[in-house]
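To begin, one chain is listed below as structure tokens, in the form predicted alone.
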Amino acid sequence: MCSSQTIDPDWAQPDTPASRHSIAVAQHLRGQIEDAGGVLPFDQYMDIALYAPGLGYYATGTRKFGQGGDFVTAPEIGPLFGGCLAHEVGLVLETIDDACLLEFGAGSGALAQSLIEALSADGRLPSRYCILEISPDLRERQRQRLEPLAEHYGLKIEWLEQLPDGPLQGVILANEVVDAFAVTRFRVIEGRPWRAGISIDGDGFAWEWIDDLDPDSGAAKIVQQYELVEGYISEVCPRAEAWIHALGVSLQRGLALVIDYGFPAREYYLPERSQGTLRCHYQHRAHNDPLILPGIQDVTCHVNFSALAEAGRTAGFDVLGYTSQESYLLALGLLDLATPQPDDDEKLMFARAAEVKQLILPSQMGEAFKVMAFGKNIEQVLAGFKLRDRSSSL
């Protein structure tokens, strides 16, 4: 069940370098499983498959974003997403002296570019733009795209490998970041959660279920609270909660915006979601088998926004809003930004119309993606939640 040998024959087959890379990742994983005594916890498997230096999906030079990659993010579609965010972000930045804008996982740099251009047009550039990026390849791609732009606008831009040591004031952005944190997967067996592990199965991998789940993971409480039935499979993400706690320690004053796909807890653990929310992306094909194509497919999990909100409050944040991407972007003037201008040609008008549809239609990104805002020591009401704030659903 290894690598490209088991993918659907209707899918585009990996080329020779990709196949070789996936085999190398699989061999590394087999070694890790053997070192672990035959079963590797799934969160460690996911972490290796995505982030192992020189091997993981996000640690190599293959294209991941856009039409030639495996998936499309909102900033890759066009500049409207970043233009809307710039309105919210700019209003916060101008209230804070020496404000920093920190973006987690900037991908191709598309969001940073659209934000810098829009903030400059409004006269609200931060004192510095920081990008926390763990992928050496993506850091280099971002530099090539953004350094000329930063020089043009006279903006200081820097790349970080970890949160700054000192207190931070400004805005933190995390667009499609939390879904890529390694998760603890569990299955209800004999009325309690058993932890998912990965074992070797011939040339491939197989699921194992281990009765040693950390009581602090929160899974047992979830099983009881939502009355999860025998065989129910789902996930918890302690790493997301630890990440929010780290942000709470770092951010002294300002705003943290988290944009991702997910649900509040009562929707996350619905009976019909009994196989969990793990999703994999390979050349624009979405499926739910993380045990194939290691190292050359993305592995993600939906975000439990209730757990994220609770962790944020514990970390000293105020939850300032929670809503769908559709409501958020419309409240920030998406339709005004997309209004045709006198010198626009027909091709540009059609492209903007298509961009708007993909960003806000419920069948596209509009409802699946949510926006959550955390604040600390700021008093202003955020414009993006004025149409509809779903915080009461958390």
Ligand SMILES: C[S@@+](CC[C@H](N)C(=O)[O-])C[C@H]1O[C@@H](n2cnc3c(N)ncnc32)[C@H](O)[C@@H]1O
The other form holds:
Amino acid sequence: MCSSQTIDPDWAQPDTPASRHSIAVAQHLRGQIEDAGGVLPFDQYMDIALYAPGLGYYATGTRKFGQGGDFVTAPEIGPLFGGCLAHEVGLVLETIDDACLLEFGAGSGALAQSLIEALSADGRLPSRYCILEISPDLRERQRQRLEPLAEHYGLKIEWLEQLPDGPLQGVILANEVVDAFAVTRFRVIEGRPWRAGISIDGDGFAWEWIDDLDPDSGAAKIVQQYELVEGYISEVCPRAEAWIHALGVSLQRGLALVIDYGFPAREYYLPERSQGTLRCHYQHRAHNDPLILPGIQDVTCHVNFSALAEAGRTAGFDVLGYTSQESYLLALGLLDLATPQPDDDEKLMFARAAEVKQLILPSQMGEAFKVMAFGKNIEQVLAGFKLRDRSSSL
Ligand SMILES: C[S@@+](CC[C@H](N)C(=O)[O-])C[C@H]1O[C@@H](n2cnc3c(N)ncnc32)[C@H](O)[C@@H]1O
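For comparison with the form predicted alone, produce the structure of the form predicted together with this ligand.
Next comes the full complex, and the chain you just saw is listed first.
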């Protein structure tokens, strides 16, 4: 069965429960492939591997974030990321009556915690903090972490199943969520995109290429526009576009901040990026084989911020800014926030310095991660883009 046996011997081997779990996920995937007639479109494979109830990587109780997990996100490093965001978010929240702060995909609850603490210190807590989280396991972890905090600050936290029916006012945040949406992978064959599918190959899985994409599909337009050559492999993410469109329809007044790794389309589809951006994260190793370790590794893709901006505009959003995480956090006063205080001990000072480096160094998260702000019916000039706004590159 495709799982631990096939991974590089230098990698940390999954323990017995993880191996067994991956084998169960692989068995489920094999059943789905058979039901689909032998080839399952890759977006469905990715969806199952990440989110299938009780099986998918995000749906089960293993540790994902931080040192003992598979990867680290900005709010997991420490409170400075959330502290900076609180400046921008708080200023918008206080201009809107009965504003809601809605976080998508809140992971371990680290960003919510640092935001709530910083907003409270600034006297700008919203009337409601809402979380829309797809994973039942993570929802439960968020509850355990955040409910005592909510009680302490007298804040109402709600977990939503879906976007509210009625109009929404306030701020929406999504840090490293869009990269986790299932993508349509494609390969250029005979001048047009063929969709990736997954078949069963002995004990494991294999790639197949299916010639069923519409000539008007997003992938076909990309192949034409960027003159992608024979054999070029990449991906499009219609779910990301549908998601931002839904937010644009729902949000009547306020701000939506999307933070993730990615680039504008013209960088996404560069000739040298001919194998796409699909990446997997397993025990702090990044690699590009989603067919191994199903259910026990993260599978992600970079975000095409041009496509996201375009889809947001079709729902009435204005793109209020687009910049690197480095530039955004520096503009929001990261260095002031990290300045040692007289009673800080040495350990804390070192931790803060390391946190700043990880957040902003171009070799770490500073340049790969971008911040895109969408707005509707708000007048503020956003402070986070005052050092540099790269919207013209989209
Ligand atoms: C890479 S983690 C990031 C977690 C957190 N935002 C952070 O920065 O640490 C992706 C998160 O998005 C959630 N997620 C993925 N797709 C989602 C969706 N369609 N709606 C809501 N949450 C989603 C996952 O369950 C997980 O909590």
